[in-house]
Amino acid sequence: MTVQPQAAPAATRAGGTLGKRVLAFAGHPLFRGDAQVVHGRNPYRRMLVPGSLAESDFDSPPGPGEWAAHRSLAAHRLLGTFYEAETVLLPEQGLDGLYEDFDLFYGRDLKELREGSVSELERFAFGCLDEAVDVSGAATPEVLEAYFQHVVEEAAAGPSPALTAIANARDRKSAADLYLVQLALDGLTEASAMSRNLAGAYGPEQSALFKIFIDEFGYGVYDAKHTTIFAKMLRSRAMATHVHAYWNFYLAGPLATNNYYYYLSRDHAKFFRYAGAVTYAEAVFAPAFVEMIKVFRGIFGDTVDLHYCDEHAHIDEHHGRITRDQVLLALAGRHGPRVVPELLRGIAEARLVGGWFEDDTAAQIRWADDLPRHRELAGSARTGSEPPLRVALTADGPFGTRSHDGDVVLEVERGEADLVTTPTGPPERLTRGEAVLIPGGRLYGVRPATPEAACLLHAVSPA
């Protein structure tokens, strides 16, 4: 047996600021991507776009109105990866040929970088909620019940901005697929965050939460598990069903929504906030899926498998009642007024973050569906005096998507390039000299259509 001196831990080697630590993480070979737009059947590899990450200012957290900013997208991609490394991910086809990646993903170096960064990155990504949500005034179980009833009725009365955008799109099929991809973030690993709050001992409320959890897992029957029936829906649209196939198309708002429940579940000091949030989510899911069924049937008829939506439209009514009566109000009654502000905050934050999901998805659908107009807008945009950023594209270079904090004009300087804005829709071909306006916060990727191509990114001056 040989004993070798240990190298310094990765976190120690990286040291320094949050920005330096997350750059060290994103620069790992697992996260540099490849030339493919859709990721392969390897749950450990995902594109974190280290080149664009280097531009992000991790000293300036996004404010309440900046949830779609590029640094917010970058932070939530990282956080999602951090959180999932605390779950078990194994490829359906087995680990043959992937064991080295499994070992790296869960290995010591990345683990130390994650653990040395996660709390600070959470404060960066979710600190804006403290400014956006104010819980003050009377905090009694009666106020809690009245507020909960108010926000649930509000959600049930209003149309979904994302589903409305799908219904109004010119290419409704591509728009609907983009929406499915956002749901896949949770749909293919459903209830993973919830599992963190099942351990311990906290009385009947624990058992009530477990009822919901086990429903999500089909009472132990794999074919009835919600992730299994979600994959059936993707398959009926001829879409990939492996975890994070469409990683490049997750938007900042849906990423934040998914991460939010991990964020609360990772820290049991936020347990009551989680109880408020999950109660709100379960209460508004059922009517949302009823609306989704209507929109998707109108587009695809009987060719799409909506078993997953039918299941949620039915069972989430039941889950809504369980969480309201046996979790939310039961916790308030058992533990008294001290916990009510946190329960209220959870409801309010879940409502706010759920709005990010809707607004971001709707905005992406509208933009991707109206690229001809954004070609025209590029011509009239006032670009700044700063020299443009030049991006060289090669056929074997990695493909990744990104956004910008503000508007930019993308111009093809050399060759031809495809602008990719949706997972299944046709790309927009741009030839030399052609340009398109990319609004701040909108996700896109560019790949070369000729052996070599280059693009210029011009920052747009505010009007």
Given for the second form:
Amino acid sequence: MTVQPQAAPAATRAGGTLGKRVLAFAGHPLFRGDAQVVHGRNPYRRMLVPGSLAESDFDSPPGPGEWAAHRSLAAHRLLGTFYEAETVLLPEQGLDGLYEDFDLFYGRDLKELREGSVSELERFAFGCLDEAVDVSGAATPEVLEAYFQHVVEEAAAGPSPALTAIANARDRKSAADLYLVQLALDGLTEASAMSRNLAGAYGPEQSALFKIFIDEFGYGVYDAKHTTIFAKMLRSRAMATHVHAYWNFYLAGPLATNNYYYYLSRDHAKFFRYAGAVTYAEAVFAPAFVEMIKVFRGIFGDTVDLHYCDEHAHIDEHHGRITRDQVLLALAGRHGPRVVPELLRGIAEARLVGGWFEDDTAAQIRWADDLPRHRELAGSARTGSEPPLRVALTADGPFGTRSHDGDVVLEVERGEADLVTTPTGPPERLTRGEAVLIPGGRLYGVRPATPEAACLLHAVSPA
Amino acid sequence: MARVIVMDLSRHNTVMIGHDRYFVLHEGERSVLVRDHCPHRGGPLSLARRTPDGRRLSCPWHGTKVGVSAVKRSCLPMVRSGDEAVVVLPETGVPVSVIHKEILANLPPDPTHDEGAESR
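If the structure you just shared is the form predicted alone, then what does the corresponding form predicted in complex with the partner chain look like?
Next comes the full complex, and the chain you just saw is listed first.
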């Protein structure tokens, strides 16, 4: 989808230095996308939707209540790309034909742009956590243990909003696939962030974390590696298994959740926060996968390979115990009350971003599953007096997905277009004059169904 | 043993623990749960006003000035996420409840304040 430049003067809206750097990065040929909805088997290319990025104000970080803002999605797509450029990505089929992209992705030009922006972009994307979480009072190991037990029991007792949304969806298969894609963000590069905290010398706690890392990597046996068995699950759903095939469908919440662990691991001043966060994550994973198995079996029966979920439902019970006793409480005991507030903060932040993952995924599932109602809502929506943005669609133009800060009505002005909201579900065909309400924060893409098409985006006035 | 209570800060700002009262004191964007008790004679610091420099609370009972830093040092362990606050208390067996009260200590500093008694 290409937004015509006269509607969005890029350099003026994107803000100061950070805005200029991220526009320069996203404007690189690697990140301009292509006409395909699903990305090809090339880990270096991913669509950063530079046209929509140009509308984002990178001078105004999203606050705690603005996590669904488009600039939040844009920032986390960029951050995820920055972080992954610090890992080794090689295509399964070999580099033949991709040598140039390899050189560009890891090359000096993009590296300098990344290194010159990453800290500022992190402050932009995660600054809201500083406002959202406070830790105060005499933080003792006993307080840490009591708080941790409380939040873990709460997570085990509460239903998963995303899994509930899948179970209640009309098209449960598409909803389940959408959820799988959010897991694929981490599932296909699992433990990459964690690897950054393994180096150094910090006693038995280092060895405890390493045990978990070894498990994630299948004890060095490729077939047992968690990413390998995650791919088996995707394959059983006839879904693509290469890294970021479904890049266009990652939501802001899941992106932020994945980035959060990179963010903590990149900066060892945040090590204790990482220890709190990873302990929380490991403790809540096991019951979450038990619930996921029930929901997915209910939908797909025996046709889906849930070895990955079984593995986690089992091993994460051990990882939960190891991280609690041998990392979290051990670090608090060894290093004293000074580190406990950071451990608590990590738990609280991981709980918060995990909740964002759930809520964002649930909201996307509910919206994508109920497009007829959103067609009706478009008819009654009060659109503002601002002229609409005109979006030109051509068959060979790049496909990308985006969201908006507030509600918008998308109207087909010319030709026909397909509204794409899920990775595997059928697109919604819109003919000339038809419209649909896109709620703020919801991800969508549009592709032409006729050789040429055009859409109008009308901002909806708040009620 | 510890006891955990959960407060919705959009509805509650005060915790009663037996006969002791604690209130949510705002410090910039941060919130801390401090004892509603002036160290002089136990006046309600929740009804104190800040001195013009914002660094002390002027107890409404005898005008004693109590440093905000000192008040914060006595706060209960609390983790706030958005409007939700999880407070960890020692298990004493006394009844605990959460309520809403007027808190003047979170208002901007009082420009009419006079230099009365200082904290001991």
